[in-house]
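What follows is one chain in structure tokens, specifically the form predicted alone.
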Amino acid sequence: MKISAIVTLKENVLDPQGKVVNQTLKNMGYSNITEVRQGKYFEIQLNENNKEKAKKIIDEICKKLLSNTIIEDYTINIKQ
């Protein structure tokens, strides 16, 4: 089973990298962009057929390794 996890900074956490990308895009002429937030994307191949069990495993992995839950949120997407 293929699962993706998207980790992003929480809304109230400053994102200096996103601000740099936003300013660079404006300098390139993309004046209609109002905000950019950066994040991390993971694709994980898991040898598990039970969706609920797979989601629980990836949730643990996100909490323990892939994200800093104090400043980041994450979303899990299961692909068959």
Given for the second form:
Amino acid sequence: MKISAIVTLKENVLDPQGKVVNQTLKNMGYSNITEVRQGKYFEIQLNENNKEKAKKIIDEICKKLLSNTIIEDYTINIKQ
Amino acid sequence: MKISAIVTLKENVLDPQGKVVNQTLKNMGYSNITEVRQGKYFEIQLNENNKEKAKKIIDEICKKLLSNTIIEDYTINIKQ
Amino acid sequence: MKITQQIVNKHGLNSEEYNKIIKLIGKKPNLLELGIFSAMWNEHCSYKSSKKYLKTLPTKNKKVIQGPGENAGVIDIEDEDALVFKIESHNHPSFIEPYQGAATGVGGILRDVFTMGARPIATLNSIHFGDHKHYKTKNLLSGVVSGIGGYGNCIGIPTVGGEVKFNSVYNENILVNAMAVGLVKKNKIFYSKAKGSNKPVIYVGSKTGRDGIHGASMASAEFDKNTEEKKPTVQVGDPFTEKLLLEACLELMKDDSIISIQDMGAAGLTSSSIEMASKGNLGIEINLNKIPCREKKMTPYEMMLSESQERMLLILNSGKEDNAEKIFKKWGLDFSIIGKTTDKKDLVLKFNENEVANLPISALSTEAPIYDRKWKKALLPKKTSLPQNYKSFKIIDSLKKILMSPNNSEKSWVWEQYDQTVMGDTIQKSGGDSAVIRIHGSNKGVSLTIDSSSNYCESYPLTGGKQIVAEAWRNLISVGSNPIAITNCLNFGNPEKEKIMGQFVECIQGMKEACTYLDFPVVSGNVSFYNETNKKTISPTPTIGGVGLLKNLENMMTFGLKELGSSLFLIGKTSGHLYQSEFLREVVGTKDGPPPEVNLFNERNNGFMIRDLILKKLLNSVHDISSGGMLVALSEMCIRGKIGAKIKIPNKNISSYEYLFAEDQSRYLVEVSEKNKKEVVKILEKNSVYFEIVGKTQKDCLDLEKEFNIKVEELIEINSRWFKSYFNEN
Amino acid sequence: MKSSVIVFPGSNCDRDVAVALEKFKIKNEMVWHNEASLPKSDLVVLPGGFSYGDYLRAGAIAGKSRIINDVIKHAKNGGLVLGICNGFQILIETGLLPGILLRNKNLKFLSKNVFVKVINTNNKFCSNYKNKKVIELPIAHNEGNYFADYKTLKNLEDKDLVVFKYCDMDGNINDVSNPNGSLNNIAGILNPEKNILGMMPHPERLIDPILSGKDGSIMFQSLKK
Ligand SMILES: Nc1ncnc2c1ncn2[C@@H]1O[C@H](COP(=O)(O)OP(=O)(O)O)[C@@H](O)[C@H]1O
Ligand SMILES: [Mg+2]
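Starting from the form predicted alone above, please write out the structure of the form predicted together with a further copy of the same chain.
In what comes next, the whole complex appears, and the chain from above leads the way.
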């Protein structure tokens, strides 16, 4: 099974990367772009056919490794 | 409008980050995880109500800035 | 909103303090005003428990240009040059989010240094973690190290020294202390004291967000189960913006636009504005609608207490605003005139045309409470008899065990993650007794070191405090420099407990004795109390950052052995003090007994002797003897120089173990060429410095007569193994 | 010989490289990234550092700055361009050099002195290295792991465009002497015309015996010729 996880900074947390990308886009002339936030994307191949079980595993590793829940949120998506 | 873009390394390009994450997960005991690929996620706020136009703009900035098309692919998603 | 007892308590103020506030300001504070008091009166900003004792430290001599009381200390390093330096803790944030906590710790201390007009030229750090087997340690260690590197590498200031220690007392309360050093011309130093009323007050740097609100109070509260709730208060560092801020500030400092300048550190806008006004005996008026905000609908309370990073407050000479704005805009930074100085001596805050706070500056600063806390004297631990079995451990096995232990392993796994050579002036990198940085464009250098020894301080704080100052001094001597001054970061538990307060008082007493005797004043520092989690407290851990001067870099010394067939001199007396040694801890497994005493007369005498011999070019290499004792010091010299040695224990009344592993103080191992031997002996004898010749250098192997023989290659392998295997790297 | 060092927001080896150029009597000017055009120069240096924080991809945003167009023009006209560390990353992002620099294989910033073999001395940057094949230089980077597809790599090797490879003290090029995972131990490459050099190690940091060596000097002496 292929699962993706997206890890993003919580809303109130400063995102220096997004800030710089946003500024650069403005400088390049994209004046209608008002905000950019950058996050991490993971695509995970898992030997597990049960969707629920798979989700649980990914949820666990998001908590334990992929994100720092103090400043980050994450969402999980089953791809195939 | 809120649009997201996901930038990932092309399949034949080595992904050192994904590899290390994968190895770490193995060390943590997740033996059924067979591959991890890491990419970047962008969430972009755009002042543009026309979906097609918005998509075109994001496609353009993905090409010009957010990805390096020699080694990376990207996908775009309209969120709201 | 009605201010209830509960709200007062949540702000870390007790009812006595609250009543004092009402008396001082003649009214009940509103919530914003209460928040401002809580920030200014908490331990971190007010030093209410420590002030009485900090005052006893020596802070002046001919070399000191600015002692404690400013953003950082300043010393004279001859010619037109002055050195600015300070150390600061970021313990709690680093425990919650190791990468960002450590990164923002580095960012904060760098701002303290460039606020004074100095270009930062180096950073150092002292980091303490729990037992390496504790489940949190690995993540904390790798997070902290990459955070320190992440910030320093990006901004382009070399990280050139530090220390890493493991001890179960830090399991739930790690220590992250960062030190920054900057270079400035003596006539271009900037201070935080405001001058003149009706001058524009300017905000520059990053925008204000809801970061770290109550961070300053958090740093002063014990951890407990509710820490979870406080979590979103962690700040994210932006070293790129700090680099821009650094360059912009230094550019503006070229002329005389700035009257005073202050970084927004702990308690952000609140403490920076109040400190500037208080020092200048002025008032300040701020229009909060002018604060550049990152988030929507921020309240005055949030703006005043936010700890967003990479921000500064300036007071400019009237008429200089436009030019200043141009500079900050060029660097892509926010610039906003947010208010003015006044002669009313009040802090006045306006928001949407209303006055939202009005407080006398003195109530917030000079009138803040000071406590004379109760404290208990520590008892000097008895010299119980050493465990019967200690001689059953083979010497070679003991040596290996010490060299392989996390605390005594070589730390390149750590320092290779730090850019040590950017700026092109790093003459001695991490790994030596002190780092040495060349003063740009000259042939002189400064030596830098950072040290702590919590085991000694835990055992007997008075001696521990003395010892750690002496050790910093010795490290600076060992590279051939003249020690000048120190900064200190005092990491302790809860000062409301008599035992902890006693540790604090007595450590300071010891530090004071050593600093005074060695003419080694304290020019800046920081106190971090409440390093406790669920009632478990850390060992008292004063961290000392020492700085020295090398007038001529040609006289710089290193500790790697240099040539075959030269003699090894052990300078200083070995009485065989094994208590509190690495040998007993790592090999035998006991922690009893007193730490080794420091004889300050010998300390100074031996140190000056070593320095003179270096200046006379009579020594090949010098290493001070510290944790692990003589044999560990010698092994390190072999490892560094890739040269062996053959030694013999002089006929003694003490056992080989005592001779080789004792941690008696004020000792050095030095390498002397055959051709200089006579001369060195003569000088040492003439000056009544105690010494013994313990052996000679040789190829490839370290030999102890009749005991063991080990290849230097093997020593290298043993000493560099631990970190790699801990992180599964090979 | 006249040089220009481009200063991007976040560059941090700009001063270091200027010091080195001046030490070897190359007349140098600092050029702000936002300038429209370069002053007259024979050599343009893109210095190390973290331009724009390296926040998107190392070098990506600098590759979009105003001055870059003129740098590209200078390069296409045969002018010399030297990109060190972040400068190498920028050259890659602008397409002046092929391939990509990925995160180091162990995902850690890596700062230490390494040995490097000079493979090609037949260019303006390295002509003085002739007699010295194994040199010591510091590296300090997060993203120095050179990667390219098979064709690109083969082209680099076949046309002799690889200038530096990581090696050990004795010149052996192997996995053990590869600090960051670069393909074929690549540490620096040229364009086919050999007027553009991108390299990860920092020659400007070893120009003085007191800095633990001076193997970096030789490059500046070559350029001075
Ligand atoms: N342990 C100490 N020894 C000497 N001076 C100290 C000590 N702790 C704090 N200081 C001094 O008190 C002043 C205030 O320190 P601090 O509040 O940490 O500064 P900042 O506001 O920059 O964080 C500084 O001048 C500092 O040098
Ligand atoms: Mg300060």
